[in-house]
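One chain comes next, on its own, written out as structure tokens in the form predicted on its own.
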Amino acid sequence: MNQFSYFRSHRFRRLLVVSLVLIAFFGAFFWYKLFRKVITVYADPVEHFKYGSIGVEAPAGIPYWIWVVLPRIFADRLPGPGGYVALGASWEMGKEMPIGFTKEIVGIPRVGVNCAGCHTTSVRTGPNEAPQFYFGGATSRFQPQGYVRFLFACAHDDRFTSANIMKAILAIYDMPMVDRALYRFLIIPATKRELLKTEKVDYYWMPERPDWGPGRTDMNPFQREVMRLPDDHVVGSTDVMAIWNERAHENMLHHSDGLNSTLTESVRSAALAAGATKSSIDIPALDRVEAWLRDLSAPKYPFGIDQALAAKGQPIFAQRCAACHAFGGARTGTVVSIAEVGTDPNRNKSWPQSSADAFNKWADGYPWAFHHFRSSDGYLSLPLDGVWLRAPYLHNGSVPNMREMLLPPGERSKIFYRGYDVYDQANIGFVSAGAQAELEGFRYDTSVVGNSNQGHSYGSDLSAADKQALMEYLKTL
């Protein structure tokens, strides 16, 4: 039989059917294991933006099984115990995930974040009381920097191996023998691969910068990781913002500085910040987060006030504070430059107008490309709607709580704790001073480069007793 023969022959026809039919199951076998996307959809809005993806499982998300024994196996790379909330994770009774985390199908279920995650304030009455969550504000416990940090520490562990990990899992989960020698094989190699090259390639600039603590960011991630811009050495920390109440805040700036005139464009780069790209970020499902938050109330302060002290506060407001900090003030929602307010500048030169034009061409061709982003020459001045939830104050949280924001800036505490999540109802802050709040706080220093509690020195010449009418007032905004 010569060549062309046997290429027309049944046998060759048989086999390559055989082949054609072994390579079609295999690639559907990958397909359904390593691709296949499941999302969940929550029908309560609350419960979307709490747990509901918003793209990031597919490019950066951590294999679930993987992600639930890591704090088992790892417990020593953890600041403390608990688990994920060791580093300010809120969960809530009865959930399988913290509040900011998702659990999506990519091929395997994958966990990820979501905007939840820095946005949900965690407030306890006291050591010993469980705590309440107020959606929409910023942080008081959460370190996203300490996560990011805890997987890289786990990957670099010699522990991190497929025979430690899959012992943990199978201790747990009788985890069928297919997706067995998935995770062995594949899963867990590939896992600690790209954690290690997560590490080198998005966030190599970060060992020389300050730790940010709970409740803070910094604009590295989203130069570096996200638009590949080269390393500026600049130090970006700031604290995580309030992001309810948003039809009252139409028109106004978002973000520290100013950097953008639309919530829109705010709430999706955050997603990309978040680790989210251009092919895998959920624009319905952000459009659905942000359609909820401008509806979502600034939370009521939930203690006793002094209305007839409160009573006495209002005027000193209107005089003092309302035109940069009232709705309708003649300057609430605009930046106020750095040489007027004296606040630590290294945030706002973190982002220059050639980031800016950077990122407005970023995602040119996409139908959600950004167009708005700019640079500022100082911060942004807010409404102080929830004023008593948005402590530590000024942009960088450098101010514990609003007894001193009405200090002259040298009286103010030059080392504090952040992250104490019990409410200090004489000061309206959180604790941070004390054993406790040294045992699970963070220690913020002042010194640090990009963490100076300088400047906003208004209302530090009132008088004791209308520094104290004005805080009660500031209560009930």
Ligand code: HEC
Given for the second form:
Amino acid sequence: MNQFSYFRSHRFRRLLVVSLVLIAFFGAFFWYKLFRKVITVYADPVEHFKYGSIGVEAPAGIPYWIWVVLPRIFADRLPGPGGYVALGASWEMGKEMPIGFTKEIVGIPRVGVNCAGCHTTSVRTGPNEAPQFYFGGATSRFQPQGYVRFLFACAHDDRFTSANIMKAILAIYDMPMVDRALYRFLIIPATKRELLKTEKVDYYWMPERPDWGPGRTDMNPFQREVMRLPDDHVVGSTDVMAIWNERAHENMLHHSDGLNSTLTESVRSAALAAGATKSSIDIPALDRVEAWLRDLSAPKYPFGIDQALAAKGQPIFAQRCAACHAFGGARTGTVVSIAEVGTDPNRNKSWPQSSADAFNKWADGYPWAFHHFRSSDGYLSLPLDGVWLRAPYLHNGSVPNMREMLLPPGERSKIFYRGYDVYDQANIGFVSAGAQAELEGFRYDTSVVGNSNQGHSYGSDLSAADKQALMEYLKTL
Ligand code: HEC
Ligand code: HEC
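Now show me the form predicted in complex with this ligand; what you just gave was the form predicted on its own.
Once more the chain from above appears, this time first in line as the rest of the complex follows.
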């Protein structure tokens, strides 16, 4: 039998067929268990905003069962009790996931994040009251940095082993045998590896920057993680912004320095910063969020308003603030230079024209490529719709409440606590001092780079009575 006749033999053909069947079987098995996508479609746009996927799970999702047991095994790595709630996540009674966390099947169930983790505001009327959640607002509580740091800390911990994690999972879930093997030998080690890699490759710049604290992020993920631009060592700390009422903001710039002139690009780029990639970004899901944001109204002040006093405040607003802050104001929705407004320059410097140029080319060839990024020399003067709920104020969240916004900058609090969600009606903002705020909140130090509370002294020369009337009027916006 020469070497060619073997390949024509029945034995060889049988072997070939069996091998192909086996390859196809294992291929299908691994595809099914690791890549098959089943994405939940929520009929209600609010549920979609709170729990719907924006395309983060495939590239950056944490396997669900690992995500569930991490806070149990590594409770000592969290700032307090309550699992992910200790990181400021808002969790509705009876729901499987906190607001802003998605659970979708990519092979196995995986946990991603979406817009609602950062863009939901929690408000309590007293320390013992249940929170009320306002969607499309800016969180003052959720700690995006706390969340990634917790995941990295778990991955570094010697207790992050297949044996420990499987033990914790099996204590609460009777996992099918095949999945147990997959988790033990493949998924748990791969998750640890991926987390350590993410820390090293995407977040290497973070230890050098000041802590963000709750309700803030940094502009660096945009530039270092998404675009891989070299580190310029600039501090980009920035407060989350409210994103409601967007139809009324149609012709205005977006973001605190006005870095984009379109809502659509602001929405899509946010998904990338949250972990979606060019291939995973879910444009239809984001279009749905965007359409909903256009008509989401800013929430009304839920406590009493002294209407007579507010009426006295209206002309003061018209005279002192409206040009920059009223709908239709000559400068509303435009950038006011740092030279004029005088607030902390770091956030503005953290988005140079070179980053805008890079982002405008970054997705060329994709139907959703970006074209409207720009840099500026200052900060956006936004309409003040729902301003009662947007504290702490300014682009870096450096002024705890409206009363302090109207003080000369030198008289504002140098240290305060943010992240405590009990509302302060007298000052318009959240309670930012006292034992409970210190216990639950983050110590915000205005002397840290990027945290300055200087500038924007408009209205600080008004009489006490005029300030009180202006504050009452601001509650009506
Ligand atoms: C990790 C927290 C975080 C997540 C998640 C997040 N955002 Fe934001 N968002 C921010 C911060 C911080 C800003 C302000 C940034 C700045 O300084 O410009 C912002 C600003 C915005 C703005 C600009 C507001 C305006 O009109 O000027 C829009 C729009 C926006 N986000 C939409 C979204 C959408 C849509 C998602 C989900 C796809 C999302 N964001 C996810 C933190 C977040
Ligand atoms: C010359 C234009 C201008 C005038 C006049 C002006 N502001 Fe502003 N305002 C700005 C700019 C620009 C910002 C953003 C600054 C920053 O974040 O660093 C801002 C920010 C704010 C914020 C913070 C909003 C947020 O969501 O954090 C409040 C509150 C505010 N202004 C209130 C007022 C009041 C009240 C008056 C009138 C007494 C007033 N402003 C007058 C330009 C102006």
